[in-house]
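Listed next as structure tokens is one chain, alone, in the form predicted on its own.
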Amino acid sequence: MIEAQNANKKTSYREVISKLPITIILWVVILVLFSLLTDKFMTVSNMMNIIVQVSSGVGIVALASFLAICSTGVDLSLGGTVAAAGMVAGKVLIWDLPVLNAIRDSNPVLLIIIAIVAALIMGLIIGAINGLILSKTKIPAFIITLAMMRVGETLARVIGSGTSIRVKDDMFKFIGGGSLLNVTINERSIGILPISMLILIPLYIIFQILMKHTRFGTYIYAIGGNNEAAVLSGINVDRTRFLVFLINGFLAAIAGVVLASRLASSIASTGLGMEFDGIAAAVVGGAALEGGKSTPLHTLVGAFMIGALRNGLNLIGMQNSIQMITIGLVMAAIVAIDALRSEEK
């Protein structure tokens, strides 16, 4: 009697466990391991410190790469339109123009203001080119984003002249490196409420209730999941991904002004790698890539552990190449066990 209980417990727990989403036992798994290598993974400052580093880059990519991938493609020009659109705001800042001298010396914000507008118009011409591009013909979409991705980053060195661009504005900082409140720790001020996460939860909030709530968000999903049933349902399957791909240089420019203000620099090679992090993110928060799955608030968890996981990967000083493996271990390991636990059901 005694052992036939002890076995429905250990039957009860195994369920518990196997129930149990990839993501959270891969959030323990990090923080026990980072935990025990250094001990300054688990500081209050370095915690915030994920945050802004999250805030500024990865997180606003992996909503845009979460979109990309819904609706059945996947957009590496993310990258490239982070640098391309973070170069022109750090361009127009420092422009000598008599016109925007003048409005340097009378009215800084509105300056910053035409920065900010200027790089997002960028980011909206290359996620234009792309949806138009992939609307119109039957190219994948890897390939046109994997050359766009190129062109951005191109745009960015020709703009900065094969330079970097270094910001002095501290209004213009303040928007990826400043905060609401700090406190001080071990006589170190720290920003408990930085003004990137004020941009980054309110973007996910809005794509959460997009997704769910519109008939916009039931079109990206009806494309993923099945796009020959979606056309026969009457979607507009064209029109709805060149949304997405609009959207998407969208995000990405908002992305290249946050970090280039957390950076005080616009820097060509700024989004090297951040469309693979954000497709990253968008997996381990559960995005197949045959679409139709996940929203994004799971995406923002895969977000927050890629950046934890780089930032613990940074801390034991592995170099940047072997994370770039153990990331993409990682992805592969979440989804052969997710792929596994579907099978099982």
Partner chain sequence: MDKNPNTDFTPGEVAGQKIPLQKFKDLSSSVGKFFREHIEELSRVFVLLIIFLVLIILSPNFVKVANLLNVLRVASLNLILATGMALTMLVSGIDLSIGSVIALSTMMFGQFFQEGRSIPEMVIGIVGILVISAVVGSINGLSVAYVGLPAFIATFAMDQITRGYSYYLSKGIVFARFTEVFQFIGGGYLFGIPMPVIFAALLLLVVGFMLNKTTFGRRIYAVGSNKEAAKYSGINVKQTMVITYMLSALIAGFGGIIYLSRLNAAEANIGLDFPLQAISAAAIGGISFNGGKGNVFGIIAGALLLTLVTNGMNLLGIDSDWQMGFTGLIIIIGVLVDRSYAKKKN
The other form holds:
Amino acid sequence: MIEAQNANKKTSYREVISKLPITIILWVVILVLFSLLTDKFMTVSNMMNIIVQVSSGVGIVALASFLAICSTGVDLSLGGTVAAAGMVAGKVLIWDLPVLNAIRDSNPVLLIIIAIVAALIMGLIIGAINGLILSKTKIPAFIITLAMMRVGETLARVIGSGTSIRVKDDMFKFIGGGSLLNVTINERSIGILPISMLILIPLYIIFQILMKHTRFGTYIYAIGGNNEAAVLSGINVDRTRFLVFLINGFLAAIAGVVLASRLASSIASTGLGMEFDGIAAAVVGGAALEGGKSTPLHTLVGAFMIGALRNGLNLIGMQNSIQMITIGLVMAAIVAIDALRSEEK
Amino acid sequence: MDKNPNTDFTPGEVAGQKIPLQKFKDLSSSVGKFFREHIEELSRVFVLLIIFLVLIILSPNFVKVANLLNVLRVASLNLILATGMALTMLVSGIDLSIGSVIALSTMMFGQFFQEGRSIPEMVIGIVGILVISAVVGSINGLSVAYVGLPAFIATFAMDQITRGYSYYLSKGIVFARFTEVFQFIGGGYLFGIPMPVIFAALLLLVVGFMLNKTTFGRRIYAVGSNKEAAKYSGINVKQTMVITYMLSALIAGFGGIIYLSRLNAAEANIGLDFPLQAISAAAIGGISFNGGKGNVFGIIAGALLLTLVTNGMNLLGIDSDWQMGFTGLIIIIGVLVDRSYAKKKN
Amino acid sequence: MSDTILSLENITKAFPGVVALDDVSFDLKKNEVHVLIGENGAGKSTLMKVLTGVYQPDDGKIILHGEEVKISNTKQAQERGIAIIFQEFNLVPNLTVAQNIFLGREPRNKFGLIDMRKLIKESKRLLDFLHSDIDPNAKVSSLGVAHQQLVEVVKALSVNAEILVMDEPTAALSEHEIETLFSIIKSLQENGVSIIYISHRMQELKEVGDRITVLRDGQTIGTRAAEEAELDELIRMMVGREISKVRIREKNTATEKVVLEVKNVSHGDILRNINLKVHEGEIVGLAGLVGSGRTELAQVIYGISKKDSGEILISGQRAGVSPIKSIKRKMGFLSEDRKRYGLSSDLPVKVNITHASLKQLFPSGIVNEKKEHTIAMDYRDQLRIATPDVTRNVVALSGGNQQKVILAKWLCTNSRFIIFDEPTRGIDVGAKEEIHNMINELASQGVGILMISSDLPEIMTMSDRVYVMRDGHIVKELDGYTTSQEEVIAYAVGGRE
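Got the form predicted on its own; could you also share the form predicted together with its partner chain?
Below is the whole assembly, all chains and molecules, this chain first.
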């Protein structure tokens, strides 16, 4: 029996290792290739740049994508929600309403809090609609969330009455663009404790604990791993799925606020393609579309990989187009490897 | 084997003598049966009629011939795209890449239609667009059928890749000012009927024929209805899927040509909303996401409904910003009403 | 062993068309392993589903610790100390052993987080109790089948089960693993757990059981103490129904021509060195218990699964590995799972009938709807498919008529060799007789038939020859006209070698 036990352990290691090479190879390729191609890549300021870019965008969305994929869904509405929530925050900050004007003059911090809360509520509403429909019917998740993606973008456009809102409030801009500690390297001041990172890291820590140490997280894994067993064990699957999409709306709204703050403006098209980066990050981090795999920390690694890839391509002068192609190919390749491997079994 | 009395279902016929009351009963029951069996189609026609009425009441401009023709012309593009989408949906797939496929193929061949080009060059351009579309569609089909990727992921990734490539090719360039011959495809009239309407009608005839009257149509429904059973019946499931995805993209390319000609311009970001519109029209037309269910009449009803609603919004002066979101809402409402997605109670 | 802790009294349960349990009584004593045997469909699983609250009995009582109880769902059963381990495991592969054991009932600390230490400690305690060294932190996906089953047992114990139902626990286990399982059962017994053990395997019954109860056709036939029970007697009890002696098939119409020849075919552990032959005009029965490899053999012959070695010849030609090629060789296959492999339920009857012969009927690729309709109507009349209209969707038909639609599909391809896998399962008596007559008729027209069935009377009254399978081997070839039910089942369960 001990012998069998050892063999079992070996296979479980092999399972981990079998996935590892792709991630490692990708990292090595990204780091070496871009370091060789440009000396702007491997610098402290650029690394901090990547951290801020990831923290205020794909990082949070990737977490939400991971939650959806892990519970055998997919959430394409994240980008739309990011846009809608960001726009709500921007709108509240500049809205010419007597009440808001009064608050703006007397207590600007309160106004920012109101803006953030309003944005979060926007996210929760979109998430709740997704969750309600997807937990009560058998409609494929990608259909409903695809539709909600458009609804979110439309809301953003309508709220912003056109395209974008410029935010001038310095305190608000500090959320996504500020840093607690700055150092000077080569006569340039670099923030090495960006606020956005200080939002991202705790989020991931919370979700890492949530997934590993709470019933809710265990149930997400259980639903993704064997839905029938989850039902037979008395788990309320519908409620868990609803909560996943609700949380996703909330997370996307946080991303919307941080992004609007970093860009100092709310832009309707800001979320375009973000859900795709999020899925790519989750998948690169080891999430499998059949559900039940990977962890938030793995997803974070994936998010930084996507971020570094985009940043590097940018530095060597490759436009957005090449970035889209590359990320599309990377994602398709990894999902294909997964699919082929599971077919072998 | 002799005849089994159990197979006779209409007792009225057994004796071979019908009294008038019986005849009436037969008639009313067959009318009832017709309604029961076609309840879904009829409900769509009913909804269409209501929207029609609402639009007539709300806007006197609606019933003007010019507007109706315009509705038809807009509907015809929706119709073409929805037809292609419906094919992939019939084999329980989806194609999220149709908009980007159009963008990519037009970026590659748009220049062939610019002023001064000869007819053979334009033909090359058209063939080129169709070929590129078919190739991309085949890759979609191969990765879904043979590699085993979920359709929405495979085609979503393809959407990003082709869109990215078309941005790369365009470098911000807009092809405009096409030849008059080319503009005729999307903007011309034949016997007073807009050309796109004629193309859409032709396409529907061909696809309708294919679905209902050919063995390939039978294979599509078989695969969509039950892949395993189709395999056990000796149907080449994977091949059927690849061809279907190829056709879907090909039809999208065909729609793209008409769109291009009508727009008289081509840029890399065209068709962003096409997949959603097409899915929307197909879904409310009763094409099931689970595959194997739906027909061309549903597609027509779905595309018309979508177009009428959009047209109505235009007439009522509703901001075009709202319209994209509305397409999304329509999908959600469309699938929520469809009983086949209801969860069974334990 | 004295006091009875559970008794099921006069349980009756009927489903539309069948009485699954007819006045069944069963009791379980403390610390006892009570074995429940019977053929497929004898009512064992239904009885256990009544006990665990999946079904409600139409009549009868469940008495637990001397008190009448009502159990309306599995959760209530668990609360009363009754747990069941089903044949298919209900574990989540990507969670750890400990997480699986307490899934849905995780202990929590004062912060609302899962109390990991308690989770591991409790799991460890339960595993130790069974003398198992499985690491509670190991992922279930990394465990072998036997260990997974052990986790199931532990999961059942974690609800403090006093009564444990095990449904065919050895089906997926190797010899060595079975021994481990038996030692676990022994230690459970010593610790006050009573076990209801469902099995087909005759050899293990006496080793593991204290008493053996035989069910047949939804009735209790008798209970024997394991020490005194004779295999022959148990087999007689299992099959000893009064059946009409009338053979449906009276005359062997087999010719010399071999239509199917399987030579030394092996497929993993499931099929080992299979040899069999079917002649034109012959009905060959393939008997054996569920899990003996019958369906897998059919799938290999039909080209759904690949064989590892050996040779399959259809009418002297080598068979290909795909249904497409098999159909070209004039082979047909009626699967045991009609819904999944046989029919496109949402499509019309006529479309289903022509599915396998599209190329043959319409070589131009264009469907001649008139022809399609006529063909379908012909088969409707010939096979008496009870539908007013062949444009109706298959889903609206009864089970028997659906089976006839599938048969029509294979007649439409002019099949010369047809595999029937459980041809009459779940089909009402009238349609069953019709289908038997059709199979007989087909054979007399020269079609070779391989008929897999768990329904012994069906095998007995229909077959010219019978092969009996057990554990992936063909253990015996018997003459269909002279053999007896007892003989067939004795080979199938391993009572005779």
